[in-house]
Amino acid sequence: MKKIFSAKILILALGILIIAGSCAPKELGQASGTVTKQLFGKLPDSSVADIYTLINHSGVTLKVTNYGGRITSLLVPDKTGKPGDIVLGFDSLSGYLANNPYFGAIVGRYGNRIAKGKFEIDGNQYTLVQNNGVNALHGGIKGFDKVIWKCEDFKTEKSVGIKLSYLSQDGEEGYPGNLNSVVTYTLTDDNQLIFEYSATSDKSTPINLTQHSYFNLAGQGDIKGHEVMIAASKYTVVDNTLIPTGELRDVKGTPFDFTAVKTIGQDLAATGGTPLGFDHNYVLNTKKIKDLAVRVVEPISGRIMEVYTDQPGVQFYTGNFLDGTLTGKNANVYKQHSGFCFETQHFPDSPNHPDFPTAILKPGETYHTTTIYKFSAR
């Protein structure tokens, strides 16, 4: 009887161990990837910039600094499994402190342009800092790309991430209201990079937060061979200062048609821009976050980037103003068309176009939007 009883206890104990091993919650550090923080450098005002390294279980590695919420590096495997850095940027903080075209940054309060830096809300006229000729661009001279964000890292069972927060004071760069902004970057184990933007304000104010990373899925060289699809049948026509005229024009029969897959270089010469290239807001056909808005394939590396968003538009920009004067990581010289951006957004100059989807955040409301970049290879 003792032997039978002992055997029963042993079987029961083994059963408990098996159940515990298969069903018990795991430690977050074991279940997710890793997040580490290091000093990135000091700003001229002695404030400190940190850099966070996020690694998921697939080995994708993301580096972000709290200076402007800038993505400084994104290592993604190619079709052979070899990782490569697919974003433009610099090795040190000094590169970001010098003049550069918003590499990797959160831009705001209002991403893109506002005509002549002026708009009206509820009968009140506001004048912004003009930093792009006569227009206001990407929040002004000291926009969200040039401030230190408060940063917290986190882990879940299948992801790692950081939460960035910043209070923009009433009157900053001419914008009304105290605006509390929170931007969350989440890197999942299935290689999705999720951006969640939220904000509240105590006065009505324009808001259009977006991410301004420049991508090159080959890692270096020009982007003309990248194959692109954009789910948009219209785009916003712009004047010679890149301000929308108000017309939403069909892309069919124009160089701006990416409803069928084609390379960036195919119609680049026909865009007629000065400098040459795409720098246009596309009016997305997509209605939900699950709908594919953009797909980019780099055929040699096999890397694929997909964009999903709940925003009404996306700015497709092909690095037209890069002119070879900037040298970035690994001694890469950033020439014209070295990188592309897909900035999910409200339309440019929306505060001055009542027919566009509204970009005005009112007191008592919460601004919230989500964009997903999904990476794979074939």
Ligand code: GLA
Contents of the next structure:
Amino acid sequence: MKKIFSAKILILALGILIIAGSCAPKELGQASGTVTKQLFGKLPDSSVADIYTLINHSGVTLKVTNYGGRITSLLVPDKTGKPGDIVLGFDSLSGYLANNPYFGAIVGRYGNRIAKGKFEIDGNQYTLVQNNGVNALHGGIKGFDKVIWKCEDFKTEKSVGIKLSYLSQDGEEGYPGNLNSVVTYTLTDDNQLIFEYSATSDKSTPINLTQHSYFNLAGQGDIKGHEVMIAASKYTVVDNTLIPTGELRDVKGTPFDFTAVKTIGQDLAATGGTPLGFDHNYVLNTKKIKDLAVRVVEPISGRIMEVYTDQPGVQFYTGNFLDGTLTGKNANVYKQHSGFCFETQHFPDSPNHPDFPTAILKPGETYHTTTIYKFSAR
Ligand code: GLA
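Now that you have shown the form predicted alone, what about the form predicted in complex with ligand GLA?
Okay, now the whole complex, with that chain kicking things off.
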């Protein structure tokens, strides 16, 4: 009897130990979410593009391809907890290989425009490929949005991510120096998407890396009802080719004032550009990554996006050039104002404006910048 009793106790104790073991808290450093990699497709030159799916523990799923570091899908819960895809893009690689305006891409070597594709560093004149009228835009014909990045995934206790790297050769698209760039995308369990850019070069070069995702927090339709705040008292005035004149103008009393919350639609018509809409570099009042630079609320879904950055500017672009000729995921036709971008950056054409914050990386220095997009719903 005693033996049976003690055997029973032993079995019970073993059972408890097994159950306790399987429910034991995760070890420190153990990953919280998941990252999986699949084939996305082949490029015409036979190189292979992969697609990474990152899932955190709070209902957010991010898909990124190493072709241009493009974010192809970002599922974020609305105020009822229902996930919706809040970025413009395509289901397949062919959509990205065809002509499209930088959907989801890493932009570089120099995001935004350089006047006539010309600049001078230390007495040396450089000429870039002119791919936007007479100007150079977003790194040239084959910019960082169209190259295959080396990619490694990683997990930490409270995040999942990928690390993308690309060596841009001396002379690529006209830029000087072999430039080694590393961009990490980290998706945290508190729904922050953190972009960290770093780079080194063996010759002085302009650099301005950014992210060109188009957002629509409602998932479809136009973005005019989105409510926006931008912490910027000034913007860079541009000529009719979107090159800064050098003037930093007060937003106060102009359609460009988003210091107090207003909808994108409210003053859209008053911007007066051709095509119509916002496509302006805001001079941020914020100085540190902790300061809120931009807040966007979509009142129906309740989704909120906040932008934090250490960069001096942000290009607010309202998809003015979208004209209904592209059809993306879920049969969404991308018409004018179907999406907005907040491209954190140095000011456009900085290499030709000595009074703008410098965007020249010198040999021996390391370029480093961080931008965070933070998502929530209420
Ligand atoms: C940037 C520019 C726009 C436009 C888009 C791509 O945001 O500022 O003028 O070129 O890229 O269409």
